[in-house]
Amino acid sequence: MIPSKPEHAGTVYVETYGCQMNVSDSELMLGKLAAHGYEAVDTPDGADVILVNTCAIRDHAEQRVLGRLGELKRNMKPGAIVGVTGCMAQRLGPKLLDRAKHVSLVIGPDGYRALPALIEAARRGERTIATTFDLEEHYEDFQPRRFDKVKAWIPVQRGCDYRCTYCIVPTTRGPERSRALADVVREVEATVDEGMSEVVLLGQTVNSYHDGRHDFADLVRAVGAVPGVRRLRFTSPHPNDFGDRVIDALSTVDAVCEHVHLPMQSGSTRILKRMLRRYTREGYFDCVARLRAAIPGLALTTDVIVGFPGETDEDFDETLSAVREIGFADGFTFKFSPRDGTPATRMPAELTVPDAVASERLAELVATIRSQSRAANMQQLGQRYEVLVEREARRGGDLVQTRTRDFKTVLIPGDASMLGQYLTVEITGTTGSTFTGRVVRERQPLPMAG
């Protein structure tokens, strides 16, 4: 019997903030609501349901969301339901209902299964909080409504057990738990059937994946063996979890791309210990050396925090020297942002780094990374790379954005008809972070195995 089509329940708009895990969660929410008759729309104006999927990693992200909630209140149609989901919802809970009276729903990352019922209750005038952790929840029966038609974000792990002293994630997403390998492979196979050839495995410390029988090395090999997967990426790993088995899998599975985002956070062993990162400066350098020895042409990107409590000029100099010695292709850089409930907020007040000092350090760090990245990128002019056409370029002008295997962004002439194609391009210019190129030869899709 053909299942009946669900009755139209209204329109829903989801606005996403934060990391790729939040993007994936938004796709899950849209898929769940679509199965209950909701139609996704691209703007909040006129939507029956507005969901803001939030990040809590820094205070700035939360303030931005609070401001956005005010904007939505001014423009939403009468009778519309507004909900806040994700990490900020988990962290603040009932405080959000107090601060934003037009918000009816506050739902943490483990509460999306009940979303349709909670929305219906909100339509009856109820205001609901759903922030209980469910350590068995992986949303295996959800059919995500994907935003991207070229690559798929595949969550393989939820939560985190590392408990770095600055990080709110264990509070907002709970303890670490991994999906069964077979379930991940099933989802990857489904994305290939939908026409996507690149997958990105997601986890808070993704390379610590273990489902009780299989580790991250097993997962990489299994996903890389799925017919039709041409590119395999993952984010974000932890330096401590790159054991020999994992590095061997990364170096021998053809689909694995030559790029690793490897958060460093600080180049000072003293600050790393205070952050409870559980590795030293030397340990991080050793991880970099082993990865580069195993994967020729590897590009590394990173995360760095400046102004952590107790960071001295000497500590910061060690961070700068690490950045220069390693030669990151790019980096995400931040001033320390204290989050209520994390151990870093309980450190002695005299360890606080003045904001002006942290700002100066951040500016110097950004300039250092950009300078060495620009110098390295100039050496790429005239080189040829395989690229995957990801989307139309934001700046328009009949350009499309493409990506190399080692994560370079290359803009080339083109239009939406090229999305999903693999091409060979020659690098013709660089702005310092983004490249321009020209197509020199089209690559035909590889024949499917099987």
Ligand code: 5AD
The other form holds:
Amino acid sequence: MIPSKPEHAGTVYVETYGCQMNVSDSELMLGKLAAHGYEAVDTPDGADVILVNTCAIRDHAEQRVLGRLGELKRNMKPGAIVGVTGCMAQRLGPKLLDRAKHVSLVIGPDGYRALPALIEAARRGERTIATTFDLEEHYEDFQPRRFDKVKAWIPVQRGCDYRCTYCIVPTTRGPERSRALADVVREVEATVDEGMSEVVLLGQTVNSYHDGRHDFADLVRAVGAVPGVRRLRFTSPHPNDFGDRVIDALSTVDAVCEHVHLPMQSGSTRILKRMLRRYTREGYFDCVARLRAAIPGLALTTDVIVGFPGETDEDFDETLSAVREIGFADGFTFKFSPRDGTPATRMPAELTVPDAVASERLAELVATIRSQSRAANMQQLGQRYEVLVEREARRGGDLVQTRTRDFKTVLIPGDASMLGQYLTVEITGTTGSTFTGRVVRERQPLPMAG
Ligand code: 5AD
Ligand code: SF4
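Please give the other form, namely the form predicted in complex with ligand 5AD, since only the form predicted alone has been shown so far.
Every component of the complex follows; first up is the chain already shown.
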């Protein structure tokens, strides 16, 4: 049966904050709304429905959204429906409705199935909060409307069962649950049919994936075996979930790229313990060594928090020395942000690190990571890499942004017609963080099977 085309229900604009999981959720929401007759637009001006898909990980992220909601109120079309979705919606619930009178929908990460009905209710003047967790909800029947034409974000797990003491995610996204392997594989096959050749498996601790029958090793093998998948990435793993089976799968599946984002958070065992990260400095180093032994040419990136309660100068020095010894290709660095309700906020007040000290540490950490990656990047001049053309370069002109398997960004001359192509480039220059290159030899298409 051919489904009848839904009537035009209006235009919808979705603005996304935070992590890739949120990007993926926005793709699901837009897909669901498209199936109900909504047309996606890429500006809030004039949109009938505006959804702000939010992040709660740090106070700064929430403040940005609150500012943005104020701005939208001043500029939106009269009568437009405004909804707040995602982690901040889950965390603040009714407080958001009190605070922003023009918001009529507050929907947490497990509530998107009801979006069309809730928008209808909002049109009748109702204001709704939908923040119940649904441990069965994987949006399996949704057709995501993908923003990216080259790589597909594939959620494989929702929620988190770790309880890192600084982190709000277990509160906002609920307990960990994995999609069935067969459902993930089906989605990957569909994305290949749409012309994509890179997939990124998403989960809060993605390598703890387990659907009751299959673990992350099985998942990596199954996705890597889908014909047409040339690049396979995953984010973010937890160091403790890299068992031998998983590492073995990573080392033997050809599509697995030589890049792992491995959040370290701190290089001090004392602080790691307070963070309830469940590994020591040595344990983290050991994980790095096992990954490097299994995946030649592996690039590592990381997340680090400074200013966690009780962090002394010595603890911070251990973080710096870990960063130096490991030699990360890049790192995301954060000042600790207390989140209401997390155990870190209940630590004794005298452990609080003054903001000025945290800022100083952050600056030193950023400088350390930067100088190290700059030095490593200078060594790349003249090297050749396979790159995938991802998008037109932001700075415009006649450049496209491409990526190596180990996650280096290389700008090369070109235009939108090249998106999705694999090319071989020679690195001709570096700004310190990104590269410029020139095409040296275009890859021949792979021969057809059969
Ligand atoms: N304060 C600062 N950084 C945080 N992160 C998570 N929670 C907090 C917090 N309360 C960081 C961690 C995590 C990344 C996504 O955000 O480094 O890996
Ligand atoms: Fe937060 Fe820790 Fe879970 Fe990551 S593993 S989402 S940092 S609680």
